[in-house]
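What follows is one chain in structure tokens, specifically the form predicted on its own.
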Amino acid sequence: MPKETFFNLPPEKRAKIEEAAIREFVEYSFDNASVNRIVKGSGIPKGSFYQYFEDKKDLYKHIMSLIIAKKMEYLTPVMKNPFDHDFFVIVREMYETGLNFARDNPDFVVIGNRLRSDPSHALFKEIIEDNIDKSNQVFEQLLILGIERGEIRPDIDLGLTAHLISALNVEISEYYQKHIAKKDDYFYDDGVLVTIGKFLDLLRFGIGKA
């Protein structure tokens, strides 16, 4: 986490040291980005850096708590509540919740989709899998809730269903970035809503309870 240093800047001067890193961290990958860069384009002393992270990693682990904390702001009512609802209905919202984050923030969705293209990196260990960890066990919960209230066949592989959901989340977001942010014509792409609505019907006739 940054030092107390950096919170006790005014707020201005900590969003432009942090909009220079994402720009740094959308550009290049943690190994190959530039602290030089960063304080070059945030206009601070070098030697600043140093009194408010640890070193890059610490300023990068911040933006990555940033990117957390912006699509949690993303949460529907739904999202909120999520027990009280049908369990297909539950992924649907967290699916579309996914693009609408993609769609707003490009820039933070290059930059995790670039820490998860590298499993081996020591960083993914420390960031990326402990959130995968805890949105299995997320649905792994709402699944369990799922097959007590008769929406979800009894005798599926939690581990296994649980995990497949959750990384189809991530991949349909991706979709979004790869296929669709990048059009001009584009503000919202129906196309991908129905794809969503197809594999929802496929997940309900394969795990669905008849």
Second form
2 protein chains.
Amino acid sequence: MPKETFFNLPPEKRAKIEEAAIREFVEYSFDNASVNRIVKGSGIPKGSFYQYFEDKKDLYKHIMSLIIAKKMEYLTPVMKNPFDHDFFVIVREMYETGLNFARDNPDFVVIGNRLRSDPSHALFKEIIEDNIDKSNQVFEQLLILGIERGEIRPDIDLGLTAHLISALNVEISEYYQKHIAKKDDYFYDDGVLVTIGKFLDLLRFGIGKA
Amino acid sequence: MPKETFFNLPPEKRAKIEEAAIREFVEYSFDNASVNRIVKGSGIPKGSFYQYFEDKKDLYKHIMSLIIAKKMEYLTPVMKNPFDHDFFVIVREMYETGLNFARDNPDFVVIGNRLRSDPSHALFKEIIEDNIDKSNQVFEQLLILGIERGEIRPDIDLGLTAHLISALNVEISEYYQKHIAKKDDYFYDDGVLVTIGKFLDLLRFGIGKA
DNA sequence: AAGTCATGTGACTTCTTGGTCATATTATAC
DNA sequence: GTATAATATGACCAAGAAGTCACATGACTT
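For comparison with the form predicted on its own, please write out the form predicted together with the DNA.
Expanding to the full complex; the earlier chain stays at the top.
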């Protein structure tokens, strides 16, 4: 947690520091990010930085909390009560939410993905690991319900399938950014929905000929 | 490429340097790996290091080439002529190969995955990108053949599906390392085959109730 | 006006980094 | 034995890092 002095700052100054930090963390990993560059980029003296934050990690965690808060804004009513709806409706909405968030906050995605993809980093355990586990558990519960309702094949491996659906959530963003997002803005939203539909079809029916 | 002097070294000395480098790159990313620690770890003077390698990157690429060479050893006859076989046979063998490699060379997997998962790193483009693209292209060709043979649904999105199958190749290793590899060695090989079977079922049939 | 306390400030310290280079050692050629 | 070329060596360098600290400034109390 940043120190009290940071939160006492005028909002514009606080924003300037956060923006400089985000720029830095987009460009560099936590280890390679430089406090010197961040203070230069935000126009504050080095000493002030350490009046606001315990250390570099303190700032990093603060930025991560901003990212998480922003992601929360995208949660739809359906996702807040996932157990009340059809399995594929939930998954569709989760994927859609993820893509919308990625479209609106590409910088945040870069920062988040960099950490999420290095499980050997000390900060991974500290910040990400629990969230991934919880996400998998939610999917497992959803799968169980889906099986009870007859939406899902009952002979699947729950843990493995939950893992896979989580992984696809990430994969779909990457595929989208790499192959589709560059095209004409006019078709953007269509593109999102079509891509998600294709992903869901694969998930539901597989690729084997019936 | 390392310099000639490196290849003139007695093999044990060369091996010692390579082992120290692998240890370092397992623990640290390229940027955070320290030449100082590597020379200390391999018992050679700093100056000698720069007699053997242009710079840190030169060493890193050399280690990557060792990893790639090791992976090549696992290629089966089927994989060398993939277009002669049933689609799911190929994919099964690719997944199996990947898991066997991961089981025997966990250090290499750590090093490889760290680079593979950071597309924003300059070395990613230099070392990994082409391989990923080629792998996707092979899968696309395989899918086309599979459709012609009637093994695969003809209405899938080729690019997206190829991307997904590649991604699963990585995902299966991670799932395996995280959930299964720790169990009793006696069941290990069984575990590999069972896990792959489940993955393939999901790929083939999806999770939706028919 | 004087005193107190939170905040602002940047020079400074200590540490580590990747890479160099003058010199020492060894092997090879004649 | 002597000359030449290849290799070995570690002190050294400049750059940059994170974090500290003595002091300056300004706002608020009394």
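Residue numbers count along the first chain shown, from 1. Everything numeric here is computed off the predicted structure, so don't read it as measured data.
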Discussion item. Considering only the rigid-body turn between the two forms, which single choice in K57, Y74, N36, R153 is at the hinge?
Written reply: Y74
